[in-house]
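Quick heads-up: it's one chain on its own, the form predicted alone, in structure tokens.
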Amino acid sequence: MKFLFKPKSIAVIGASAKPGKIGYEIMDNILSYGFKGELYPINLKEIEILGKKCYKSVADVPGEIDLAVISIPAKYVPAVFEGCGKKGVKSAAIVTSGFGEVGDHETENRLVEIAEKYNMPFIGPNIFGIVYAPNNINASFGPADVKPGKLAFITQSGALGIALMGWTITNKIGLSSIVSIGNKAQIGESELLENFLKDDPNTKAILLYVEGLIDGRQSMKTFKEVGLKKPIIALKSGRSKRGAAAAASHTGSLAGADNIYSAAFKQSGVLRAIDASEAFDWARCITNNPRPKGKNAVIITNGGGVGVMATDACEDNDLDLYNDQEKLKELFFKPEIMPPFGSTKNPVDITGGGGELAYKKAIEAAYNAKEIHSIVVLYCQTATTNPDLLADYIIEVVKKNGGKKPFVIANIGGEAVETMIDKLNENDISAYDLPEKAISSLSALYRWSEFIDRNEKQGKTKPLKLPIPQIKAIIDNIRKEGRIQMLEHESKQIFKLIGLNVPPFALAQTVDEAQKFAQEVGYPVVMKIVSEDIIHKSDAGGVVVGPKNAREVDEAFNKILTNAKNYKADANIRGVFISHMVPKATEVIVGVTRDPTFGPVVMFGLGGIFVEIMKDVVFRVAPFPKEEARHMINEIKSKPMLYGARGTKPADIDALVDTIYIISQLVSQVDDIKELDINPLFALEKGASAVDARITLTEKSYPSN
């Protein structure tokens, strides 16, 4: 993939001699941008286009390729294409569109076959171009003085990426590279992240604009191992909703797409930003700094009121300030840093009196300091101050120091101190005009670095040995009589098999098997309606709870049956569920979905009948490690319920994270399992128990493992 940014030769098919026309500015971008190499304009009518010689074909061009950048009709892209193939050009970036977005997907699986037939990788179709700064490379129809940095920026559109490009030139903002993906034909964000941005030794972080991924696994893989080595930002569009109508089960309904790619994301170490402002603001951060080294923060501030705002904005990103009051004051609390009404509890205020002289101090002390690991300055603009001389000395401190700790500024004025900012960027100083702006993205550094720690502590999710041909058996009965909705008993035993705690449970026909089982199982107990033509067993009145006696099993069980007909005369009953009734706990729901772009995906939230209404829900994709499981109930927002909020006992934390995880295991083996629902789970003081359970297979049927 190299010759896509590394050319020595380009030819432009389709270079036009007309400015506005894609095929000059192209070609007008190329030149401007300093390409040291071998220009070919193709175009079958011209001689010569900004002083190059015109060839009417790549066949007629006397020396390699190594680029082939294509903006043709449509029509003729096909025969271009092979052309290009035949005389040994290396890459192609197919900028027209006109394929696979207007619906016309042949035509562009045949472009795929003729780059794979000559071994010819290309991006697009449907494009803007390519841009690599380090080779002066900026093969694209956007602005053509982009800012070189360590930033790559991939984007699946066209016309927002050109829109961000021009931000990042207003912003200050360096890149190394833009690629423009489209349509992905041949080449998307996986392959262009593992086999050149991966190693690019002039990449530092990678920021994707993503509307959507072909197979979520195989990026999930490729984002997980770009990022233990590169910080990965997504900028990923269409937040809404799908398939929540049709689902069968909590889950389902609850798992929107936006959900699973945020976890998605999560999991393979993927910092999602909501807008593109909040992602580009982040890659500054990122691609300035290096990785922290702990957890202190220090904030350092002329003023408590905008103080007191970066504090908030810690406590909501979870960054946590250096408390150590003897050493803040032994670090700060002198007459060049601060006058003797100044604070050193954490923000340090040297107050509006501190000049550009005890912010340099202070920035000194800080970088000087080994308890403290990350630096926030605080400005807001004061007749003492002069911002320009202010930005000198930091851009001394920060150059002299910058590679021992992460540094960020927020500053707030006028003109002056927007001059202030613009100046600290161009010298890769992460400068913002917000304090919450400068601590989110401090914190986005420190989530990518505590994704690495937490990979380094989990290590690789080992499968866990299941009984897949009893659990086989059981769903191959279930298809046989053309069902694919399993019934609790069933769901149940499979829980069994793979070892979850279930309430002793058992089917009955009849009033006598009813008070045999209930004797058995153990008083009091729970009794259901077992029917798959009645899923929604309360409402049709088939549901009785706490019968304690052979008595009120007998009324219990004729009561059931008798509402049941009644509610759904035709239903296929086949029998009466008697559970152990377990003593009320913390209702939670470990679930499952199957995602077309994921695959299986669990989730873990406050289960019962709130789930839907509360919403208080996490996702993963499975499978994964043990410690992910604790990482999902941590994530909840109900949380303390579970570690004994109020006076209340502790729940059995061990026993959530073994049911989670062995449910991922579960679905991650059995591709029959389209749905799944455990709730809810009785988080228990000793254990956890699936008191109801459903399951849902897919329409069609799979081998086993």
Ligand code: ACO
The other form holds:
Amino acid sequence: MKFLFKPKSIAVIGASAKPGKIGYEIMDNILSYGFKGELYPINLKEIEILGKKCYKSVADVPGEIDLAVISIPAKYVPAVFEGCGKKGVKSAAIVTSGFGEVGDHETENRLVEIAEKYNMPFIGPNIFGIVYAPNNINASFGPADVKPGKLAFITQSGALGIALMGWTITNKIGLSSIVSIGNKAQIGESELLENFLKDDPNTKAILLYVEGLIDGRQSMKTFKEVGLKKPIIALKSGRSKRGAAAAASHTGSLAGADNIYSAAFKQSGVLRAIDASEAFDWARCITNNPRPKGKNAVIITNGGGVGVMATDACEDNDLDLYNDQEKLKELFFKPEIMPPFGSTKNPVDITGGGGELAYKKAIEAAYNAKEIHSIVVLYCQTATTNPDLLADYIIEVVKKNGGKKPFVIANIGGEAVETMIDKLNENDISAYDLPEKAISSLSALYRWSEFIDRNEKQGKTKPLKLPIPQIKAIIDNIRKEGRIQMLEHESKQIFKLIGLNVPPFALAQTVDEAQKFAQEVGYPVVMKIVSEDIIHKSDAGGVVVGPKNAREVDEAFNKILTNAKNYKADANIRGVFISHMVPKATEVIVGVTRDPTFGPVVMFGLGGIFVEIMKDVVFRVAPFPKEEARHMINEIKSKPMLYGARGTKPADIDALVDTIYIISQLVSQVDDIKELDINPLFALEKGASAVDARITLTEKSYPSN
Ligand code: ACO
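Would you mind giving the form predicted together with ligand ACO, to go alongside the form predicted alone above?
The complete assembly is shown below, putting the previous chain first.
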């Protein structure tokens, strides 16, 4: 892939002498960005374009070609691309539109075949090109003057990518590279990350704009591997249902359910930003700063109000403010930093009269204190300070100390402050116009750092030993009957096999059996009709809750059978399910769905209104380490209900963790399970009990993993 990023020779096929045409603009950008290698315009009629000798085809080019940029109408592309292969071109960027995104997958696949035949990797089609600033490559028809920096930007959308390219120039964001991947026929974000950007010393962080991933699990693996070396920020569109539909038609990719994307990103350490401005804010902080060595942040401000705003933002973003009052006093309560009425409480308030020098001294003190791990500076424009001089002081101090700990600054004010922000950003100091942006960006850096810590602690997920042959035997029996919907006793047999706690149960065919089993499972009992023809058991009058003696079991048994026959005369009735009735407890739900992009995904949430109305649920792509199950529980908003809110007894969290974890292992090891619901799972003071269970199998049968 190095030939894509660091070509020594480029051929532009479809180069044009007419300004405004894509083939002209690409040529112009390559030249004006200072490309130092050989440039070969390919055009059927012209003799020279922008001072470079033209060739009719790549076959006529005298030297080797490392990169061919193809910008000719779609119908000519396959033959020309084949010609590139024959010539021995080492890589290509196919700008041309009109392939998979408009339904012509056949020609797109043909391009992949050619690329493979000649070992000629290519990006595109349907792209605006590629930029690699360290080697002065701008083989794109985007803006010419990309600011060199440390952020790599990979974009699936061409137009948005070009627009954001321009935006980075205005906002002084430095880029190491920009790659437009368009239809990702051969090379997508995973390949770029894995084969080049992960080890590129000129790239410190990566920003991805994605509409959909093709192989979600493989992408997660790559993201994690790369994310442990350098942070990845994702901007994923298609959050709304309508947006997802638009994204799917836009590039022909399938956008999975958005909350599953969020889970997948989180699990693989990818920082998901809500919009482009947030993504670039974070990128600014992440590329400019070192990884923090500890949690303690200090805020230095000249205004109380903005200090409070920043403190609120710290709380919202789980950022810890250093709180050793004695030490803070020792560090900052000095005449050169603040007047006697200043405050060292953190925010450290140097007060409205605090000048440039006071800021400089305070920042130096924060850099020199080993107890402080990151620095947030807030500056409200006052007549007592000169923003330009303050910027110079800050540049001086941060340049000297910047490698030691993260530094962000928010400057609030008028025009002079805007100029100050630009100046700081030009000097690779992360400057923002609002405290919330500075804090959110710093916390993104912390989240990445915590991902590395968490990953080191968790280690590798070992598969849990499950009795797969017995589970498969149950599944095979169900398939033999042509069913994919498991009956409750079958689901619960599987749960018992994998070690989940299920209330004792049995299947009775006669009243005598029912009475005997009720005695065995323990009164009171719950009784339910078992028939593959009656899915909605309650609607059919097929459920009786609470019989507490043999007589009531007798009555319930007959009532259930009569109701079932009245509901559906020809229903295949397998008997009556009898189980011990567990006393009421906090209800939670553990569910599984199989996502087309990510495979099995586990959901957890509180039952009842919390899941139905509040949608207070979290997802994880299975499998995951046990600790991740604990994070799931701690992520739901209604978690106080499990930790003993309003005088209720706390639930056995370890038992919930075990249940979620075991289910994640089951669905990772048994591909036949399409959907699974434990609803409710009773969160007991001691243990957890799978009260109701439903498993649906996939249409197709799978061999054991
Ligand atoms: N060999 C050499 N030169 C050729 C060949 C060939 N086989 N075929 C055509 N050419 C020349 C043409 O003569 C022309 O040169 P000229 O300007 O001197 O006449 C040049 O190559 C371009 O060919 P045109 O037929 O003029 O095609 P045009 O430039 O109009 O369109 C393009 C080609 C740009 C590739 C178009 O088909 C296309 O796909 N446009 C969309 C690109 C795009 O939007 N990409 C997506 C991402 S970016 C985003 O969304 C903003």
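Numbering follows the first chain given and starts at 1. The shown structure was predicted, so the numbers you read here are calculated from the model rather than taken from an experiment. C-alpha atoms forming the largest set that superposes within 1.5 Å between two forms make up the rigid core.
Participant: Does the C-alpha of S531 move 2 Å or more between the two forms once the rigid core is lined up?
Facilitator: S531 C-alpha, core-superposed: shift of 2 Å or more.
Participant: Would R646 count as moving between the two forms, using a Cα shift of 2 angstroms or more after superposing the core as the test?
Facilitator: After core superposition, the C-alpha of R646 moves 2 Å or more between the two forms.
Participant: With both forms fitted on the core, give yes or no for whether the Cα of R574 moves by 2 angstroms or more between the two forms.
Facilitator: R574: C-alpha displaced by 2 Å or more between the two forms.
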